[in-house]
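Shown here is one chain on its own, the form predicted alone, set out as structure tokens.
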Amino acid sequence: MNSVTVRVPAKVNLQLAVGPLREDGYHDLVNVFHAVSIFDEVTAAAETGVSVRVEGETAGQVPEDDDNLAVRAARALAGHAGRSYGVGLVIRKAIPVAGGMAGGSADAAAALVACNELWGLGLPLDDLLEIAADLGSDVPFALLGGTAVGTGRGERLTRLEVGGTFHWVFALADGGLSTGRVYAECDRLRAAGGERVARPRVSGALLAALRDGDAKTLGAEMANDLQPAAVTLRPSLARTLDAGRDLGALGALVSGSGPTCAFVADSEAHARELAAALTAEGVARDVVVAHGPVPGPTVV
């Protein structure tokens, strides 16, 4: 086999509850992940050494060296196997870069799947999840797909039952937001407000809405503790969120650390209407319609 191509989805956080800052610099999280139909593709081809090339509109924002998380994933997989493998990676980007939709983590997950196949390792999902957890908090879910709740740093996953398909509109912003900077701003805002930070807990009402396929309740229950920090750093997001609500979205929130804004609709037709209206309002660089949940990385 000379090459393997893997398609991998973006994610939206339906609930992101952030606990107190831990001694190791991380926060305890409750993170309800939901994979949606915005995809990157990663091709792994046999090569001496490890290299990466990025294609797509936002390619210039993605490193093409050892700082690329997909490169780190390939090296970690080779190290796990105890062999010196080479691979040339080509990443075709559609997931927003630094947009709160785990594009880099998705590419790392795709690289793990592609290289596992290319190199004939035959490692099971549990082994790949173990490697993924060392690469980053979002990489295990990017490998799993579907819908799941993550605890710890977000890497300990439990699959969730979902009773149907949900329809989404994503408003993409110009530029990105640093995840680390957003978490730091969250801590600063909490300290400035004298907020007592409780241990994070998953919303039972949100889980029930997912199980029942109830988009209206899901929209009402979605929540993101990082949203105030993201809006503080990028005040224009408040206008985008307000526009989506005013135009009839069932729910609106910043995805992850932002700056992508996510809106849930009650049908595919409603999502397309909402997307057209948001585009006309001019509150985003681009507006994308998607659905979820979708499977994790898939060989194509």
Contents of the next structure:
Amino acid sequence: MNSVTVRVPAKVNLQLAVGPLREDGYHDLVNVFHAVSIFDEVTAAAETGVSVRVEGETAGQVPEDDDNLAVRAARALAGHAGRSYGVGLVIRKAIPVAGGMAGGSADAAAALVACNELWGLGLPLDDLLEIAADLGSDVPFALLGGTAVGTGRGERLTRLEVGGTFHWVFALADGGLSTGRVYAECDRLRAAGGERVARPRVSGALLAALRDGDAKTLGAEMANDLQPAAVTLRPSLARTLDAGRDLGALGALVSGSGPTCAFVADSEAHARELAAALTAEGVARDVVVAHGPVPGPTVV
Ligand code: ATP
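Next up, the form predicted together with ligand ATP, please; the one we just looked at was the form predicted alone.
The complete assembly is shown below, putting the previous chain first.
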């Protein structure tokens, strides 16, 4: 086999509950991940060394060296196999960069799947999940796709049943937000407010809404503890969220650490209408319609 191409989806967090800061600098999380139909494509081709090239409008914002998460994933997989395999990776980026949609993690997951195939390793999903957990908290879910709840740092995953398809509108912002900065701002706001931070718990009402395919209840139950921090760092997000709600979204929230905003609609047609209205409001760099859940990395 000379090359393998894998298509991999972005994610939105339907619930992101952030516990107190732990001694090790991480937070305990309850993280309901949902894979949506915005895709990067990663091609892995046989080569002697390890290299990466990034294509697409946002390519300039993504490192093309060993800092690229897809390169780190390929090297970690070769290390696991105990061999010095080579690969030339090409990433076609559509997932917003530093947008709170786990694009880097998606590329890492795609690289694991593509190289596993290219190198003929035949490793089972469980082995890939173990390697993924070392690469970053969002990488295991990126391997799984669908909808799942993550606990711990978000890497201990349980798949969730979803009764149907949800229709989404994403408002993409100019420039990204650093995940680390958003967590730090969340801790700062909590300390300043003298808030006692509770242990994170998954919302039963949200799980029921997912199981029932009930977009209205999902919209009402979605919640992101990082949202106040993201909005403090990027005040224009308040206007974007308000605009979506005023235009009839069933629910609106910042995706992960932002700055992408997610709106749930009650049908595909409603999502298209909402996207057109949000575009006309001029509250986003770009507005994209998508659906979820979708499967994880798929060889194409
Ligand atoms: P999350 O939702 O997991 O917090 P994010 O969507 O906010 O992540 P990413 O797009 O994954 O953020 O990227 C964060 C940073 O990681 C980027 O600013 C970029 O410098 C770096 N990076 C490394 N590899 C990649 C990659 N393959 N794609 C995108 N960014 C990458």
